[in-house]
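Take a look at this single chain in C-alpha cells; it is the form predicted on its own.
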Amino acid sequence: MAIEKRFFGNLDENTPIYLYKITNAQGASVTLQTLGAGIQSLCMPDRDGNLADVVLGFDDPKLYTDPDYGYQGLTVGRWANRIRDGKFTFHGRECHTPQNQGSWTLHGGGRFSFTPWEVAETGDDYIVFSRFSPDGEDGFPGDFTMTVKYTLTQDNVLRIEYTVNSDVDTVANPTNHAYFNLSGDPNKTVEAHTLQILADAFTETDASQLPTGVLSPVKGTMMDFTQPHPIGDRIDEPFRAVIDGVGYDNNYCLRSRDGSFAPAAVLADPSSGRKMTVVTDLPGLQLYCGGWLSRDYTVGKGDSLVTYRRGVALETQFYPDTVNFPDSFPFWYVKGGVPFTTVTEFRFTADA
C-alpha cells in the first residue's frame, strides 16, 4: 500500500486543505482530510466486490466548517458532545467551555474540527495527524496535543488510534463524527440499514438532551438494540428521550465499561450485504441518525447528499457530559506527564 496526497481546496487565500488516500491491496481505501483530522471518504465493497463510498462529505472543503451540516467525518475534541451550561470543575478549577449551542458546549465548541492539523508521519498503511491547545484555549485545562493515526489494514479494517499528551491532569473524550451509509446508494436513507448496539442501558436525558445522571434500561423500548433491527422500525416512536421528527440523538451505556477492547456496535446494510462492526475501549456510543439535518441540502459528494437520516453516526466517547457526573459515570482522565490512548475500529465485511 502506498498514500497519495493531492490538493483539496482552500478555506481562505493562506489556507491549504489536503488530501490523503490509503488504499489496500484489496482496493478498498480512505481518503483523509487536513481539515480536522477527518475521513473525507471511505470506499468498501458490496458482497459483489463493487466498492462503493459509505461516509456522507462534500467536495468542498468549506463546507465542513458549517456546524449546521453536522461535523462531517471529522475529529472532535477536547471533549466530544455536551457540557451542560458551558462549565465544570475538574482538580478544584472552574472550566468555562463554548456556549456553541444554546447554552450548553457542543463538541468541544467544534476548534478541533474546524482547523487544519499537522500530518506528523505517514507510512504505507497510516497516517497520524497531530493538533496542539495551549492550557487554556475554549476553557480547558493544560498544554495538550492530540494525535490520530488512522490505519487501513489488508482485512478492511479502519482503526483509529487517539494519543493525547498534556503537561498537567485534564480531560479528554475525542471521537470521530463519521456519518454511514452501507447502501452506497445516493437515494437511499438509512432507516432500512439494521442495527444491533451491544448495551442494555441508555443515559436519560431532559429537554435539551442534556444528561440527568440516570441510566435506564433500553428493554422495552423504541430505545433497544441488543437485537438487530432496522433502525427505521421505531425511530419515530414518541418517547421521552427522543425528540419528535428527530429520532435517536443518544448515548448507549457499553456493556464494557472498564477499558476492555470490546465490540459495540453491528450495522449492516441488506441490500448491499455490507456490514460494519464498531470495536472501542471506551464505555459510550452516541447514536445519530442526521434528524438534525435539512432535508433540502443540496450539499455533498456528486449526487449523494447530505440531508435527513441519510447516514448514522456512531459515536465512541465517553458519556455526555461525563466532565459534570465524574463520580457516576463511567471515566478516566488524563494524567499530567501520561499519554492517554484510546482506540477505535470500523471493521468491514460483506455478507453473501
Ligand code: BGC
Given for the second form:
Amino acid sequence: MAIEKRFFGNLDENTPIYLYKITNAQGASVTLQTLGAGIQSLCMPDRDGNLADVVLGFDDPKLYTDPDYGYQGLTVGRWANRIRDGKFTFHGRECHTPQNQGSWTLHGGGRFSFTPWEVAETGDDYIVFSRFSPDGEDGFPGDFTMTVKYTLTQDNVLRIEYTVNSDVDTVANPTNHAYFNLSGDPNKTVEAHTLQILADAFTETDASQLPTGVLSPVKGTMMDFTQPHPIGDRIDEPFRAVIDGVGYDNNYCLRSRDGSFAPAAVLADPSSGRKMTVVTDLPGLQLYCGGWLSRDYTVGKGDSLVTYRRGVALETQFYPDTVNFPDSFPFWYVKGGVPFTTVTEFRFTADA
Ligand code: BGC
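Switch from the form predicted on its own to the form predicted together with the named molecule and give that structure.
Every component of the complex follows; first up is the chain already shown.
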C-alpha cells in the first residue's frame, strides 16, 4: 500500500507540518510527522485483531514543541538524555551545549525534536527524514547530517535506522521518545503492563539524575526487571536513584554492549495481549514511565487526557552523559567522512 501524505497543522504561518502514514497488509499502520521526524500514531492489533493507537501524542503539532509535554514520539539529537553542566571535551575541543534544564543539557537542547525535518525519500513501506546541523550548532562539532529511516514491515515491526554523516569526528546519540501504552487506552496508566529488561546493571545517578560513573547491579532492588513483572509492582518504593513520586526514569546497562543487534526489553499489556519487543545495537535503555508529566494535563489525542504515567518510553541510547565518561562507558563515536548507523526495532505481536 502506498504511503499517504496529509497536512497536520502549522507551527506558525510559515511552517506547515505534514504527516506520512504507512499501512501494511494486516492493516497495522504508523504515522510519522515532519516535526522532529516523530512518530505521531502507531496502530497495532490486539489478540482479537482489533487495531488501536499504542503511542501517546497530540492532534496539534504545536503542542509537541513544549518540552514540558515530554518530547512525545519525537526523534532526539544530537545527544539524547543528559550532559553534565552542558559541557564536555572531545578530541581536545571544549564543547558547550545548551543548559536547557537545571545546569545540564537535556536531549541535546531540543532543537532536533522541535524543528521540521526534510523528507529525503519515501517508498511504499518506508520514509527517510533528514536534518542538517552546521558545525558548532548547540556546541556540537562537525557539519552533521542525521537521517532517520522508518520502515513498517508486513509482520508489524517498526524499524528505525539512524544514520549520521559528519565531515569531522564527532559524537551522536540519537533516540526516539515514543511513550507506549499498549492497551490503546491512554486513560489507563502503564502500571499493569509487564516489562522485562535484559540488563543486570543500571547507571547510578545523583540528585539531579546525572550519572556518577558507577554501574550498580539491579539484583535485589526495585530496578530489577530481569524477570517480567508489572511496572507498578515497585514503582513507588523509595530508592536512591529514583525521584520520589516520579518512578522509573533510569538508564539500564544492557547485557549486549558490543554493538551487536540484540533484544533489549519486552513490554506487554495483559488486558489486550499486545506485546512489544525492543531490539537495538546500542548499549543502554532509558526506562521512563511519564512520571514527570503533569498530573492534570487536559490535552492529548481526541478527547484523551495525556497524564502522569500513561505511557512508557524505552529510549535506546548510549548511557546518559557518556561524553564525559568516554573511556568507562561503552561508546563509539562518529568518524569524519564515515557513515555512522544505529538501528532500533519495535516488534509487535499479540499473546493469546
Ligand atoms: C528523561 C526524563 C524527561 C523526559 C522528557 C527522558 O528521557 O529521562 O527525565 O522528563 O525524557 O523530556
